[in-house]
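The form predicted alone is given below as one chain in structure tokens.
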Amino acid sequence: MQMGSVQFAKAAALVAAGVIGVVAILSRPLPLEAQNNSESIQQLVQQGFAIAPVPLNLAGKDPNLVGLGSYLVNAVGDCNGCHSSGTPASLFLYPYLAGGNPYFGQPQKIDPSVYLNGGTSFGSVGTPTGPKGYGGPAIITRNLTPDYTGQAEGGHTLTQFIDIIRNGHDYDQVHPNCTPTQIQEINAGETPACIPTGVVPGTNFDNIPNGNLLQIMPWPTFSHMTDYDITAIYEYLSAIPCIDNTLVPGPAGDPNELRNQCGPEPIATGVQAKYANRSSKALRSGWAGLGIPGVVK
């Protein structure tokens, strides 16, 4: 399912507005102990717990970080607005239960079965190339829930998560820039999982995205958050329930590297490549035949 322009604009506006709020509230970093004991931070922590839409596992976690992370994820950043596949009741456009869509004037009820499970397609970002006008693989939002190891965002460490938010580093490397050989393949009518770059036909615009960086994801704005804020988000994401997307088909082209398994081991065949070598592209989803290869936001 590809998000329409209206939904894309809405999500982008919400994210932008939310991040402005984060920067305004938390632009002056405090020592960790001071932040934990700050009355204003404690108010955010309490609000975070009050609005968390799913049960939280606090075992071995810092409640202050979890609560603040929930506030940043659910009241400021609207992460679920992009990182949710939506629900059948809302034609996969909204992550709300039937009768719980606030945009329809209904009391808000988030569907926990799709909370931060990823799967929204933002289309491609490359330059239309070849006879099919191929612009590269679709940008599909990542499952942010923890995997069977308990690590947030599908198995990334805190150090990696900080790097992702701070620098946009794509550890899965599922949308690299096209090589000259791949451009030849595209010109022959094929659709390799790479981003073609160059001049957009009919314009003077040079479209040269960097395939080593996350595309669409507004990490350049989120990068201004303090390490404490980013750590809080990670701690919260590690406390929410895991959603397994190895048991049902993902969106068209969602690659194996993005499969998230809740456990237990042995790891499902479709996600072996992810954990054997996070940069491997040798194993692709059997559902890729449903559409163009997909990549992660």
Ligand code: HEC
Given for the second form:
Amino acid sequence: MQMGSVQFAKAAALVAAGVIGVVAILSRPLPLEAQNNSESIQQLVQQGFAIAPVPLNLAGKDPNLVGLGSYLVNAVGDCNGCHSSGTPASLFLYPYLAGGNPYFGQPQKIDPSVYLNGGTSFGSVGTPTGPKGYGGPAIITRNLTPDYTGQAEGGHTLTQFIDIIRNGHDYDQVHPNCTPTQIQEINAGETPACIPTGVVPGTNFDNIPNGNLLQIMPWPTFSHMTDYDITAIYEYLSAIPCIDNTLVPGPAGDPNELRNQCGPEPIATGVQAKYANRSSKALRSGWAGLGIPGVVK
Ligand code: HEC
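Having looked at the form predicted alone, could you now put up the form predicted together with the ligand?
Everything in the complex follows now, all chains and molecules, and the chain you saw is the first one.
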């Protein structure tokens, strides 16, 4: 049976409409690629300011970057979902204020006192070995708040920050791979701060994480962000309040990694003693500037 010309015209029109629809969907700009679309990016900036859960210090900062950074941190990247110790009141499980836990069906209220202070433990990632089945130190999220100078992320430069997000570079070297000597220590029952690698017992799986790289941290995904987006996150992280996390222990390779000295400056002798076991990256560099040996890794 032949299709009537009217039906054919309708069918052709439907196909054409379908093609136009597909083209329209494909050519619609995605929000994160909308940097040339000033209207869309302004919406992200405004939304970023609306959802920032802490007061922001905008002095000397580019508000467009801070707003976009807040959007990426608080609406997309879930940085606080991992990089918070959680509140003592919630047994360190949730970063929400009492009565503000969305998982309990409550209206969301993020606790500013543990916002991006670090401290969630993800356990070990190495190959279990030795008498205790040791798999390396627990991988623990770091403090992302600024140091006392206001430099973002505990005193990292923008160049370092881009390198961290792009390449997973662990500047703190908290958990390098175990040396043969350290493997011997593990077999003798010790627990050095290094990642043992090898075949997972009972399998053929070679578990060979590179301990010089950040583990768990989703940098392989974040690495696809543009320089502009990463710079926006950095600018935002320099605008949030400093938190000197004293709530939870830091990673084993660097027990002070979560500590962030928030002031005062300059560092007095007494303060050095007080912070001797809880120095931040910034504090260490401060000490380095004072020529005090043994505190810079
Ligand atoms: C799935 C959990 C998770 C999420 C989500 C996450 N991180 Fe991380 N991040 C980690 C862990 C775990 C580490 C420490 C890894 C290690 O020790 O090997 C880390 C480390 C880092 C470091 C290195 C810190 C330092 O002092 O060297 C930076 C910077 C960082 N994260 C930034 C971010 C930002 C920004 C976001 C959001 C855009 C984010 N992270 C989201 C888990 C996460």
